[in-house]
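There is one chain below, alone, in structure tokens, taken in the form predicted alone.
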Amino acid sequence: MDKIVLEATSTTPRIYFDPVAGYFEISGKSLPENSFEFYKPLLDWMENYSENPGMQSALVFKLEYFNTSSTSHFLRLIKRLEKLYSEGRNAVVQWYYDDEDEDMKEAGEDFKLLSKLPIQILSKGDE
């Protein structure tokens, strides 16, 4: 399974999905014109990863901003990891926010309420 590395644009986030390390990062701004088209390959990739996951998996969000249409795709990615967690795998989500961005912190807390997966809400100052 190949690593996915996509550089950020003005409307899409940086994507770094490393199956060997079990580390999946989405960072920057997520406001793609067609969010389904952008996130579908990542969701498919994560589904394939789930068939033979590593010992540990971490989905890391380091976002500055995201639009409403990105939200459902984030939740789908979280749910893919939640399935691994429910099967006894070591899986976690880390949601980073800027200390002055209360909306981003609240978004992470909302995802935490929607999942049985451990979601750590972390200040970017804690990195």
Contents of the next structure:
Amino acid sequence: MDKIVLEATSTTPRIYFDPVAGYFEISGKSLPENSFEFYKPLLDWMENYSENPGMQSALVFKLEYFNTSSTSHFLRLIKRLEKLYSEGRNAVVQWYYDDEDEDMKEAGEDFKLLSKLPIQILSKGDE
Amino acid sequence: MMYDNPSISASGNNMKDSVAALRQYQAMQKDGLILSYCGTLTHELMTAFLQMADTKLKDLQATKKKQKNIINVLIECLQNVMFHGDASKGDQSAPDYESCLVALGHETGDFFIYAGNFLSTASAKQLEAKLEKMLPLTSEQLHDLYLKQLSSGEISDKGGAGLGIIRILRESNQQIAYSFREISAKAAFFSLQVRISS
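Now show me the form predicted together with the partner chain, since the one above was the form predicted alone.
Below is the entire complex, every chain and molecule, led by the chain shown above.
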């Protein structure tokens, strides 16, 4: 299974999905013109990964801005990982926020309310 | 650059040009507008508008929290007017209905976001009903609704189940005003004003 590495643009985030390390990072701005088109290949990739997952999996969000249509896709990625977790695998979500960005922190807390997966809400300042 | 109206570019009309610009300048000043766009919106133009707004807010030394609030509201407003301006569908006689207005204003510490677009009468009715239902909700109820809609997974290419509107309401502490004006039997113009205060 190949890595996915996509460089950031002014409206799409940087994507770094590494199946060997079990590390999946989404960072920057997520305002794609068509969020379904952008996230569908990532969800499919994650679906394949879950058939033969690594010892541990971490989905890491380091976002600056996102639109609400992206949030539904974030939740789908989280739910994919939640399935692994419920099967007894080691899986975690790390949601980073800027200290001054209360909304970003709350967005992470919202996902926490919607998922049984361990979701760590972390300040970028503590990185 | 090509001009549709030769009288505007003619050198003899320089004076008229500057007067029109001055009038425009004064009107924007009076309304506290710092950025405005009128016309058909594309993804590229949306990105450019957001970048200009971002720079402008930094220049005005808006707090980081306010900058985030405003950009988040702008993101949803821009996407709403871009994706939901559907009045011209099936009505070839009205190509201008794809046009919209987005503006950012600033007045005594508060920021205003204005967004306007044409909608089919049916879409306008749906949106009005949705807004009437959401506006009286408390912030906790809005939060619950947001979580419910988000977890329902109802999304499309255009966005998701009114999540954008809920976000606008939450970011502005429900300080919004709106109106629908009938333009024809098939179309209405939706005006939205969002206030981001300290």
